[in-house]
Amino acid sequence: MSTTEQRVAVVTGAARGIGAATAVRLAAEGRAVAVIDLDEAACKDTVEKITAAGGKAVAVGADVSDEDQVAAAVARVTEELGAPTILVNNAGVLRDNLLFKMSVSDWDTVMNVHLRGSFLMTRAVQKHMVDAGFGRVVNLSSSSALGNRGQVNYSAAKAGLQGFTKTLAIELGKFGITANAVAPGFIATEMTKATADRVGMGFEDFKKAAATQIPVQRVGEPEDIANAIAFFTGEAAGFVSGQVLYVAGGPLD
């Protein structure tokens, strides 16, 4: 039996989309999974999918940008599942707008969830990783880190997560902890549907138009990202750290 089966994974923003697919995939890999989202009740479907397949999961409600809530969430995970040694920082929000229309609140909300949230979660969980002499941190960046009209806040946050990832790899490597980032391209989720709504386009037409610009001629699904995350969190990926993997159906400039 692989020691992977005893690992406890924490996935933030796991009530739906990429986070939910990742939680389900990691459970299938033998992890016990803490499904964290702002609304604990919204995690029910993800937890039920995992337990129905014979896995172990717990739903935890927490605002990842709140220091006290993060501490309480990690303490609860440790008590109910065991010390977490895998962390996927996936929680995210959109507050899209052109720069001259963007409010300070739009900027702060995106920065707080993506950057502050990833910092707080990683700082809280890394203690358990150091004690175990093993850890895997995966941060969700985005192709928008390369720049995207109407997303100056989101692009800046996702680019920031790449620097965050590389620095974690440098600082934590000697403790057996790796840190990597996955940067999705167009993935069919509620967030991309919100973008379609923002530009006044039907989601199916939006996806079809996007697919024509992608070399593999289709948009991505949450499971495509979960597959990449599963690799980074595995026992066999111990010599891969500080990397940013664009999962976008083709090369990006």
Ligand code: NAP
Second form
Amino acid sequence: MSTTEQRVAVVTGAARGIGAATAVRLAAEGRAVAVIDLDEAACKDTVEKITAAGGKAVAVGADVSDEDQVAAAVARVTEELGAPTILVNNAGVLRDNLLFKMSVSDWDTVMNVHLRGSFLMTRAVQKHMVDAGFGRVVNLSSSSALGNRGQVNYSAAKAGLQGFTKTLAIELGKFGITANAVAPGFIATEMTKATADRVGMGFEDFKKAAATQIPVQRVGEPEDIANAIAFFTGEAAGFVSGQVLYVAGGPLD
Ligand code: NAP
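The form predicted together with this ligand is what I need now, so please give it after the form predicted on its own.
Complete assembly follows, chain above in first position.
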């Protein structure tokens, strides 16, 4: 790549929340950004935020758990922005329940979006990274990977993503590709708001209660995670690979 060429980043689940903040942040770092989400129209706000700030972005509708849609999305990104060499596997869903009440479909949905989705996206994008001799993959894990009541599906998927990340780092390192995972704690987004709704608490009270359990005494914001992702996707982070960074306002392990 010449120094004047702009690297192309793909961020999944980027219509809102952590994905949107990450897309905006990577664009501010000079990347051209593909904003992928289930509903292409829902990506409009993120794309507009980027273009209004002078950046380059396209909205692409795709379900990351669908092989054909992933192939079509990556082909479109390549045609419209150029070959992607940065991938943030951020798309995610919750289907919380205690084990004895969890349906097979809630188990499968969570596995499909997080694990199958990250696998399909990474497999589709890696050939462009190999061709470029450069790549950055960041997978969104979670503090729930360490175990969390009511999230047997989600915690298994997020722990699975840590193993996925380490193996990517081992297999792809020789092509100039790094893979790392960011594991957020409590971040204020629609996802945590939905959890507050489910347990019958107002979101402000829910956040206040969560903050008391966090050493820095506040909940995280999407930008806290975007900052960590920006580091891992940066040109200077080429010797950092296979790591899991908990971004949770305190130590977790
Ligand atoms: P969010 O606000 O719910 O946003 C997730 C986005 O992913 C939504 O726009 C959603 O679209 C999209 N999405 C869902 N399934 C998809 C699919 N199959 N294909 C493409 N896009 C899909 O969530 P968030 O809080 O920003 O979380 C982002 C990531 O961080 C997730 O992987 C989550 O597990 C992880 N995380 C979050 C927290 C937290 O406290 N918020 C903590 C730890 C980890 P729809 O709206 O159409 O469903």
